[in-house]
Structures are given as structure tokens and as C-alpha cells.
Amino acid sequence: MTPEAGRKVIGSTLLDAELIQTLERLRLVSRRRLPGQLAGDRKSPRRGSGVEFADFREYAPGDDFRRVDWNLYARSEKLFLKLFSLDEDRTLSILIDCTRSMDTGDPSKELYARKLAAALGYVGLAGMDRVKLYPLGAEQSRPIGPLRGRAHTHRMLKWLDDLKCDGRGELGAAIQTFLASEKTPGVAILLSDFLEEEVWTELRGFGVRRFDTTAVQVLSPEDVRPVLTGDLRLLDSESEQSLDVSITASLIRDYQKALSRLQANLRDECLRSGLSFLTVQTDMAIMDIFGRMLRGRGTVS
């Protein structure tokens, strides 16, 4: 597959051509030295003798000029590096909360999580990493992967387009299933609103298994700054239990204080478990997440 073909967006609204062009310049980074399994875009921690050509990727500042394909440059006037089987990939696992609480907000948390997963997955595919996607708590969807190389972009986007947030909890059990099924640690990124506190203890398993993990809390503007007023009956999106409340300015302030405490406790739990943690809102541009947050935390470079 040519680099030009790899940048095409095929039948999905989750990624656009401008975003993909920016993502091409990013690469997945791990804070830990992890074993790879196939040809990839970085030196292997294991010795090997293979030099089989695998793919191209666009040149980025700091890359080794000796790996530039000058024949391709003569045709396109753009710099691309050759990737060989001497290098190895690592596995990127993207875990997406598919419980019903994610299907709230404007824009919805589930749509934003799918867009962020698409962008993260593309960075992995373009870097010749093995990409796996897991729907946590979904009733219908099944995991996909491992996928490797830009040729699988369409398949990844199709899976994300079809993903439904129809689960009713059981995030803890889903995380346990993931950890039990993954024999080799890699990079893991969890996308969830993390409003189910009893799930937090399961995050410790990622540290125990030595995954390089980032927990991304996805919240909507309504989660952070509720606009409700008056006497209302609130319905839990997962349990379907209702609660009659009178929304006052004082109640909103108490809610925001409780949310701040929840975020602080979640951040502490992640730090104790060896995870990175950040909070995003669904009204933030995807590239802001990469440029100001994930890059600053060493998740991408």
C-alpha cells in the first residue's frame, strides 16, 4: 500500500483527511521497555537478523536519513522512511467503555470516545503496531484485532462506526477478561467516564501485569456544568432507577464538589496502580488531546 493510499478516509465520519495528515507525524511511545512481536517502526528489544521490507511511513524530524526512500522522494518530492522486519511492533490495546452512561451528553461521550479511539488506532496502524480494540461491557460487540498497518484502517473504522453503547455495567468483569486474555503486556488506553467507582480497583491489574496504561476520563460539558433547573425526575441510564430532585444552585455546587472529589480519588488510584490519568471533555478538539495532553504525558511523540 502506498503512503498516499494510507491517508485516505474511507466511509467514516470518525476521521477526516486533515486529522489523518497530522496523525501521520505521531508515533506511539511507551514509558516501559516492552517486547514486540512483528515488524514495526522502532528498534526491537530482542536481536534479530531479518531485513525484509514491511511498509513506509512519513519522515518526522529526528528520523534517521539513512532509512529514507530516495526513489520515492524523486517521484513524490516527499520524504518517507522504509520500515523493515528488523524492527518490531508493540501492541496497542484500546478499551472503550460501552455502558449506557457513555451514551449521554452533547456531543455524546460514546461518540467522542469512538473518535478518540479512531485517532489513537490510526497512530498505531501507521506506526506498524498491533492494534486491538475492546468494547467493555457491551452486550453485542466483540473485540477486534490484532490489526497491523494502514491497510486495516477501513476495518477499524467500520468496527468503531458499528459500536453500540448498550451495556448495563459489568465493567470490572470486562477488564478482568481482558487482562486474563492478554498474555504479553503492551500499551493500553482506557476510555471511560469512570463514574462507577467500584470498577477502579480493577485498574490495579494493569500495573500488576506491567501494561503501560493511560486512563482517559471522558466527560461531557453537562457532566461538569449541569444546566438542569427546577423539579425533575432523573433516570439512571443503566439501572433505570429514578430519583425525584429539586435542582437548586446550592445542589449544583454540591454536585460539582463531589465530582471534583471523585476525580481526585480516581487520579490517586491511577497513580497508586502505575497508570497515567487525564480528563477530557467532549467539546475539546481531538488534536488538542494529542498535542497538549497525550504528547505531554509521553503517550505519543
Second form
Amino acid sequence: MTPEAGRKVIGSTLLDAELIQTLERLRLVSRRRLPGQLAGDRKSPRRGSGVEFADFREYAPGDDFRRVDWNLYARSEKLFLKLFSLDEDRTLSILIDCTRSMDTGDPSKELYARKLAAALGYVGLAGMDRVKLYPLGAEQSRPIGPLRGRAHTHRMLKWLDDLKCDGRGELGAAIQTFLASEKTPGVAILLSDFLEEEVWTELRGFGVRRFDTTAVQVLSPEDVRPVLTGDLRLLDSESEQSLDVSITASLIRDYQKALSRLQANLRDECLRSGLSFLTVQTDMAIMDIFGRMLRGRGTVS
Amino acid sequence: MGLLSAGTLWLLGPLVAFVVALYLLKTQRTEVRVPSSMLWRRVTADMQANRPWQRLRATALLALQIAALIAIAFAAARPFAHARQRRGQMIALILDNSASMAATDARPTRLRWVIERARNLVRDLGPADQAIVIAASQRTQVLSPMTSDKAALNSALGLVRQTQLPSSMQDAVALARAACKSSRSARIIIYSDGSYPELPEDLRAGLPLETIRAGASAANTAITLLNVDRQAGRTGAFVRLSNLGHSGEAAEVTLSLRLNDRLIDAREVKLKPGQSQGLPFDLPPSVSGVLVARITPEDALPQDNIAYAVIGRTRKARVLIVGPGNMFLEQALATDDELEVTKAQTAPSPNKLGAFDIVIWDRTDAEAEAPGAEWFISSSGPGAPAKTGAVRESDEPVWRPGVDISRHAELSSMRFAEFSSLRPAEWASTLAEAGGNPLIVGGQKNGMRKISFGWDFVQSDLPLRVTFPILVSNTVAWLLNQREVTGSYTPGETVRLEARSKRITTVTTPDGRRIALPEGIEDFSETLTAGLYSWKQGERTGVFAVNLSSTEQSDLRVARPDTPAAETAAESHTSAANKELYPWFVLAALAVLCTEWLLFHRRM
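Could you output the structure for the form predicted in complex with the partner chain, given that the previous block was the form predicted on its own?
Full complex below, order starting with the chain above.
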């Protein structure tokens, strides 16, 4: 599909022609072989009826006699099965933090996350992966997918356009719900600002469940460098709790140190759990995210 | 320490309560929605970890605010400290601006030199010191009141003008003592060359009197007299030169005499120190104009190297004799070529009397007053200086001392049968008397001189005496006010311009200033500098000269030793005084508020 054609078909502001042109050249890469449900373009850790020889194993009662390597039996008088690698499809789960904290910043973190999800989803669809989108913590939106093939681009984008970040729930609980519902491990991309109490246990769940996960922290410039001054009453967008502060230069410095500590802890925890961690700012171009960061970390190629 | 306005402290309680109330009400905060308050809570939680210190810091802010309030309240209560304060002293600065202060032996002149010294003293005055500036010469001038305003004092010093007046310190010192009498630490500083007469003992007692000497006893040659005399048809000038130096070499000067800007004579004169020499000059008989005598080269006091004489016109004076005829008087008057005598048996009409410079009423009473001078001989009239009184028998006539017309006119041997005892008018005075009764009375009325003789010449042997023509000549000269012919005055002398009209008279001084006299006033007393003065009243004009002609002022010896007592200026006179401390409290309040501001912005 040409970019122009893509724009006509898509009819969404989340993707533009230039970005689509770039995304067309990308493919999702998983750092481990993941089992799929349908035959596809990706190598499966499971052995099956593929054309590429993978291994031998001794015959066990119940095995398909058609896979016995008779030449080997003639030489060793033992029954061995000839195993072939299985080409299966792959599941790309895009998890979008839909709590209210994402509905802040200029440009909005929620919009940026939807754009990023649209781009990643498009790469998955173009690569014939099974694409699922999960609104973490959303009150009204429901997950969508699996979607496969470019034909579902329009559906995916419409879902993303309709997505509302109105959740008050906790991110950790939403992740646990996702992990419980998703039986097949695949590629998971978690888009959140992570400005919540630590979700270490939930993040470890991705590793335990052998998801090839990339945690993307989406922050606005105001999150990094707050433009606040004077005596303020800070209202938490999710909990609606207030906090009285008198903004001073030293207080801003302390906040930035606290944010750095949070990011460092996230990065360490992800590393321990086998996750990739990435921080993006909403004033960065989506194309740069793919070009430099995701490609550099092996998430796409 | 005490408080001048302690009642203000009552406000402190409500104010502190107000500040505390404000503190409790806290700040009105702006609500801002943030994605998550998690990080902010962590940051503030860190501070909560230091909560005791935070609480302490918040308390410190409140304490600082209250401290500032207390400082301001105490400043308003005007605290003071008991202290010994240096009491300001009163200084009277008397600057001699007499003629001798124009001498150039101190640069640029003695007066300028002392003004600079006085400026230095004013500059060094303390904040509590006060001074008064007085210019002293024959006329005393207070140029500034007793003040501590240095600008006003400097301005007053700039107003001290050089005059050619004689020196006199008496009035100035009396004024200075009066100005300083309220102070126990006062002193009088006289800036002078010391040419003034000795001060009376009562003026020297009491207050410290210091003299700052100007100049250094310079030698000086001066014209101490220029006189033009006209007698018996001859006109002569007399110049007296004096070398007022008292040591050193003889002075060699050139005396030049110029009449109406034309050199008429010049002589070389050598004068030993202390020597004076008179030099007579013959002038043309009918000369008139301005005669200028000048000596060269210039010396330390240029003002006395030049003298002027204004020689009046040689118009003959017109004299009218009203009476039965007096051969002796007529002959005596005929000897003077400058007189044009007319005789009349009876008095002409009053209008015609104005044509005569002198009207002589000889044994004939006047019915109307002549506008000019009048001479009453055994007669009286409206303009007479005396009324005739009781007839007295002869007695020995005696001149009163200092009478002009008595020069070479001896009356004591005169014999006469009787005389009328004169009763002088208020404006007249007795010039001669006989047996204690006024015999000759004279005076000046409306600018014209009038004289009365109380006896009949014919009834005495006076006309037969040598004295008679001298007496007549002296009397006529007195009546004509001869000095007008050679109008020359000394500085400070009042000049009667005799403009004979009620119009405004304008006088132009030698330095070009124009002084308008009030309407009807003809006395001009601003003769402060030597030189030629001109006056104008309508179409009438005139010139008169003012000459220094003062041996005392030309004598440039510094008469009194320098008695600098500058050290006493620093002598501290202390007194108990309350020193207000409120500026320190205001400063403390500001410092506390600055500290509070800094602490507030470092908070959290």
C-alpha cells in the first residue's frame, strides 16, 4: 500500500503518510522464539510440520509414524522422529495506560501513546502478526484483537481514536488482568507514564510469562521540567487528592531527582525481569522513536 | 535609654496578633492539576522527614516577622540614648572690607585671601556649629544670620564686596557679640589687616577674639590729598604725596596731572619712607572739568594712586543786596571777580529772587523766601535761620568752634553798640555768640544755606577792620557752598546732589552700577568706592569725585599680630543630649525582613 493510498484508507490523524512509508519497511523482532496459534511467518519454538529440519528425538508411543526417520533406523535400529521447525504467527499485544494521568501534558501523553500504538500496531498488521490492543485501566473501552493483516488497519485506528483515558483504576491491577487473560506469550509493548506507585510485581509477571516486553514510559515535557511557581495546591488527576506546596527552585530540583530515581528503578526492575525499558517524551517525533530507539533496542528491524 | 513616644508601643500587641492571625490563615493557593502527585508527595515526604526542623523554620519565619514588627514599633516610639554630645559652637566671621584690604600683597587681594580662609573654616564646621558672616568697614553689614547652613554661609562670603571705606571694627564686633551671646562656646574671628582703630576694652573682654592677619606690611605711596582752590582769580591744584613705607628704599614715582583727559603736568618725585610732600600746580583761571592726579608705577594699593577733582563751571555768582545801601559791603563784594552784584532799595517780586544765587537782606526784612542762599544782616524773613530777639548791649563776640567762616576772620576785637539776640530756627545753629547770646546763626534749608548776622555793620567798626573783607568772602563762599566747585568727597561720605527738583535721580558709580534714588531724595550715600560718580535728574547732570585720601587706609602695615586660635575650634564643648536611636531600629527591621524573605524563598 502506498502512503497516499494508506492515508485515504486510514482517515485518521494518528498516522500520516510519511510515517506509514517508514513503517512499511519495519518488522517486529522478538528476542526469543514465541509460540503462535496459526501458521505464520515467524519461527515457533514448537516443532511441527515445517520444511526446515530442526532436530531428532526418540520415538514414543503415540507419535506419528510418518515422521520416523527410517534411514536412521536402518543404521541404528532405533526409532527416531525427525523434527521440523514450525512456522507460526506471533501475537503483538499493545497495552495502553488509560488512566487519567495520561490525559495531561502538552502534547497530551494519551494522544502520543495512541499515535505510538497506532504505529506499532501498523507494523504488526503489516507483518501479519496477531495484533491485540489493551486499554489498561480504562472504564469504557474494551480490548480489541486479535487483528491480522493491513485490512484491519482501519479498525485498529478507529478503536484508538475512540479510546478515552478516563480510568481511575490502578495500572498494576490492569496488568495482572491482562496477564491472566492472555494465555499465549508474545510481544508485549506497555505504554504508560508509570507515574504511580511501583508496579514491580506486575512487570515481573511479563518475564515469568515469557512475554517479549518493552516498557515505554511516555512523559510530557511538563513531567520532566515542571513549569510551576508560587504557592500551589496540586490536584492528583487520578486520586483527586490535593497537596499544598510552595514551589521553589530547590523543590523543582528535588522533584527532578525523584523522577530520575523512579526511572532508574524502573529500568533496573525491567532489566531483572527481562524487559526492555524506554523513556520517550511527547515532544519527540514518532519516527525518531522507531528510527533510533525501538530499532536500536531490537524491538523492530 | 528612654522612649520619646512610648505610647506607640501599645500598638505592638494588636499588630503582633494581626501578623499571627495572618500566619494562621496561611497563603491562598492556586489549584493546579498534575498527572500524579506521587513524586511531589515523595519530595515533600523527604521534607517531612525533617519535620522538626521544618516546623522550627516556619516558626523562625514567624519569629522574624514579629521581630521586625517589634523593631518598627520601637522605631516609632523614638528611643533615645543619654549621651554627652559635642555642643555646636557659634562663630562670628568678621571680614574687613575696608580700603586697605584691596592691597595686593596677599594674592589676589587681602580681601580675597581672607575670604578663602573663611571658606576653609566654614568647610570644616561641624554639623552642630553655627556661624554668622559680617562685613566690616565704616559700614557694618550682616551678610548671613547665625546658621549652620554651609551653602548659605558660602553664599554670604561671596557677597563680601571690596569698599574704599575706612576701617572700623567696633560695630561689627558689637554685633558679633550680640549674635553669640546665647552660646557658651562662641568665638569671634576677625579677618583683617588690622588697620582698624583699637577696640574698646569692653568689646575685647569675654568672648575669645581671634585675628587672622592678611597681608605683609607692604610699602605704599599714595596721593593723600588733591585740592583745587580758586582765589582772587587764580586757580591752583595742590597734591600731597606720601610714602607710607617705614623702611627700605625711597620711592620714586611720577605724578601726572590730567585735565579733561589732557596731560597738563608731570613731575618726578622721590619720597623717603614716611615722607610726605605737597606739590602745588597752577591751573588756567577759568578752568572747569575733571582733574585727575595719578602716580606711577603701580604699587600694592592701586586705589590710592589716583585722585579726582571736579572743578565747577566759572559762572559768576549773582548777588542781590536789598537795603538802604551799604558802601562797605558793596566794596567788599566788589573785590571778588566771581561775583555779579546787584543792588535794590526794596525787595523785588518773589519770582525775580530766583535769579540770584545769594540775596543779602541788609537791614531790610524779607517778605518772601528766596529760593537760593540768603544773608540776613540785622534783619529777618521767612527763610531766615533765626528770628531777631531782644536788643543786647555790646559784648565780646566769640566764634563757636569749627565754624567755616571764621577762618582768618577775627571778631573778638570788633566794637559795636548793640545787637539783636538771635533765636535760631530748628534747622540752624549758632556760629558765633556774644555774651552767651547768638550773634551769628547759620543753617541749611531745602539745600540752600542761610545765615543771619545779628548786628548792623554800619553801627560797628567791623567794616574798618582788615577782617571785614575776609569775613564777607568767607560768608559768601560758605553760602555758595564752595566745595561744589571742586566736588570731592571721601568714601562713605553722603553727597547732596542738589538737583533742585522732585524727579528721580540716577547715580552711576565708578564701577558702572546705576543707582536710582527715591523720588525727592538727593542725598547719596553709596560712595563706597573711589572714583568718579555721575548723576542725572531729567536734563540736569553732574559729576562728583570720591577719593580714598586716607593715610590710615593707605598705610599697609599689618598692625596686629596674627592670633590664630584654630585649635580652639576643635575644643570640644559637650553637654548632655538625647541621641535618637530610631534609624538603627529601622535598619534592624529592614535586615530582619530581608532575612525572613531569604529564608522564605529557601523554604521547602
